[in-house]
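Only one chain is shown below, in structure tokens, and it's the form predicted on its own.
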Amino acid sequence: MNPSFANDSVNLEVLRRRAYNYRWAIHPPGVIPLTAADPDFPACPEVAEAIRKHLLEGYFPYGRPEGDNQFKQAVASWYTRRKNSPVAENLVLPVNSAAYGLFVCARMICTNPGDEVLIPDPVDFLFRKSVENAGGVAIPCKVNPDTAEFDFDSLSQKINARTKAIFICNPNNPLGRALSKEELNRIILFAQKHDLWVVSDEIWADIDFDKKCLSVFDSKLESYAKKLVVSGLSKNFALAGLRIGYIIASDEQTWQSLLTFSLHQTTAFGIPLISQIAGTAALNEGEYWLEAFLQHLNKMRDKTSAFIDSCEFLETRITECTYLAFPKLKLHEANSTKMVEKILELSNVALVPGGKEWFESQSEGHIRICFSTSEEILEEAFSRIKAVEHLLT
């Protein structure tokens, strides 16, 4: 076992002070939260060392609105090296989180009230919120729960003069599925036919197991000028609190437009330089840590799958990508929220429910389990739920 991901490396005292967003800091001490997708492990030491060196210099001025050059270079190198996606560093725009990146893209695209954006169903609620907060209308489009693929006949029926973009989540959260090369090409060609932007949220793209996740910028895919990638370092490098995100554009004109809509040049918005320092260290020096993390996650995925298989009230579902499981409740007309509340009450294990508020309407009747913790914590959580399983059916 890699000591970086052993149970001893999980500092619950620190997590109970710092880990919010439905995690350790908001629950009583006896609760195990398998909730928000934020690892329980400390980041790779190179990140802390880079921050320490930056702090010791004692200067904290404004950074460049366009983003730190070293961080932009690190992102471009990462995509070129790991994702077969030659990316020019000048087309990378660092932003304050991937969530803000989605919002910036939506602001650039939805320039008229009522402009519409097609989004997957299910998908994280931030897709809808980003579009609506930008003044647009999110149009949910059902995807196959086993493949995350769109029904293009249904998709075509939702196209009208107000449709401006199609947003995709690859891999899909919460389904844990990566889109195939064929599906990505179909999306690109569909967008090209209808003159739509393709915005690909690839925040989960480095967490893959059975199926390699392709970027929409992969050189094997169809070329198209109106592609955008949004991603960050919260899921792959456990840096959610540093709010490290970025957008990748296809050309200089689009990048300039994104910079304008980001409002970075006003100094009221922007990603802190210290976050970019941390992100540069992670991408340039932390690849070994990510590979070890993936090995640990693969083992936790197997344990989670075995747990789901053993539960009478859950349907089997294998996670291909992400460190999220999204099993369906077997109970007839089961309510996700009520089931999660019941599990918390009976077992002191917190989970995330399906439902429109979280992942659009097609997610109802499911629960989401985050398994990016230690083996001991995961086994304890599953043991607690198994002990009260007879009360859940």
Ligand SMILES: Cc1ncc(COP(=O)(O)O)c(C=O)c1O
The other form holds:
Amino acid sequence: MNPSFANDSVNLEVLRRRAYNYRWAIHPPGVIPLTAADPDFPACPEVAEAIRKHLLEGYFPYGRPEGDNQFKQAVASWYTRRKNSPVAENLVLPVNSAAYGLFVCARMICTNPGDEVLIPDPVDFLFRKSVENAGGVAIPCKVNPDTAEFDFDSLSQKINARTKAIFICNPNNPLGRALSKEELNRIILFAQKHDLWVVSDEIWADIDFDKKCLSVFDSKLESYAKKLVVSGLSKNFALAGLRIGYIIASDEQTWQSLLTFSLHQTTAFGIPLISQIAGTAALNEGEYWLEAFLQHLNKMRDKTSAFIDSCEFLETRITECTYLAFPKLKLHEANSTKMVEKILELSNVALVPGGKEWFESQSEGHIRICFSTSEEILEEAFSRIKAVEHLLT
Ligand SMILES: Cc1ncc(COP(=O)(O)O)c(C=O)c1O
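Alternative state: the form predicted in complex with the ligand, after the form predicted on its own:
Once more the chain from above appears, this time first in line as the rest of the complex follows.
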């Protein structure tokens, strides 16, 4: 067992003070939150060390609106060396989270009210929110829950003169599936045919147990000028609170346009230098930590699958990527929200319900379990649910 991911590394006293977004800090002490996808472990020590050095210099001036060069370089190198995606550092735009990255892309793309963006269903609620915030309309398109693939016949029927983009989530949150090379090429060619932007949210791409997930910029894939990547360091490096994200453009003109729409030059928006310094340390020095984290997660994934298999009320489901399981409820007229409320009330374990508000309509009838915690905490949560299983059906 790697000590970084042992139970003693989970400092509940700190998490109960700091971990918001449906996690430890918003629940009474007895509750175990397997909710928002945020690890219970401290980040790699290189991150704290880089921040400490920066703090000791004592200067906190305005940063570059275009982003810190070292961080841009670190992102470009991460894509080039780990993802077969030769990314130029000048085409990376650091932003204060992947969430904001999606908002910036949507703003750049939806320039006329009512512009439409195709989004997968199910997918994280940020897809719809980013499009609607930009004055656009999100058009959910069902994907196969086993493969996260679109049905291209029904996708074609959704195209009209207002359609501007297709957003993809690779790997998909909540499905835990990465898209195949063939599917990515189909999406790129479809976008080319209809002159659409392809926005690929790759924030989960490093949590890939079989190392199968491809970036939309992988050089094996069809090339196309209107590709954009949105990603960040919340999931792979446990840095959600530092709000570190980035967008990668295909060319200089698009990058300039993203910078304009980011509003960084107004100083009202932007990513703090301290976050970029932390991100640089994680990407340049934390790869060993990420590999150890993946090994731990792999074990937690097996535990979670075994738990799901053992539950009468859940359909079997194996996670291929992400640290999320998304089983379907086997019950008649299953309502995700009611089930999650019941589980919380009876067992003091908090989960995330499926349903339109969180993951679009097709996700209704599912529950989401985040397993990026210690073995002991996960076992305790699962045994609590097992103890009340007979009351849940
Ligand atoms: C698919 C997806 N995109 C974006 C985000 C947001 O990431 P960030 O913390 O960088 O805003 C999440 C967080 O859960 C996510 O699942």
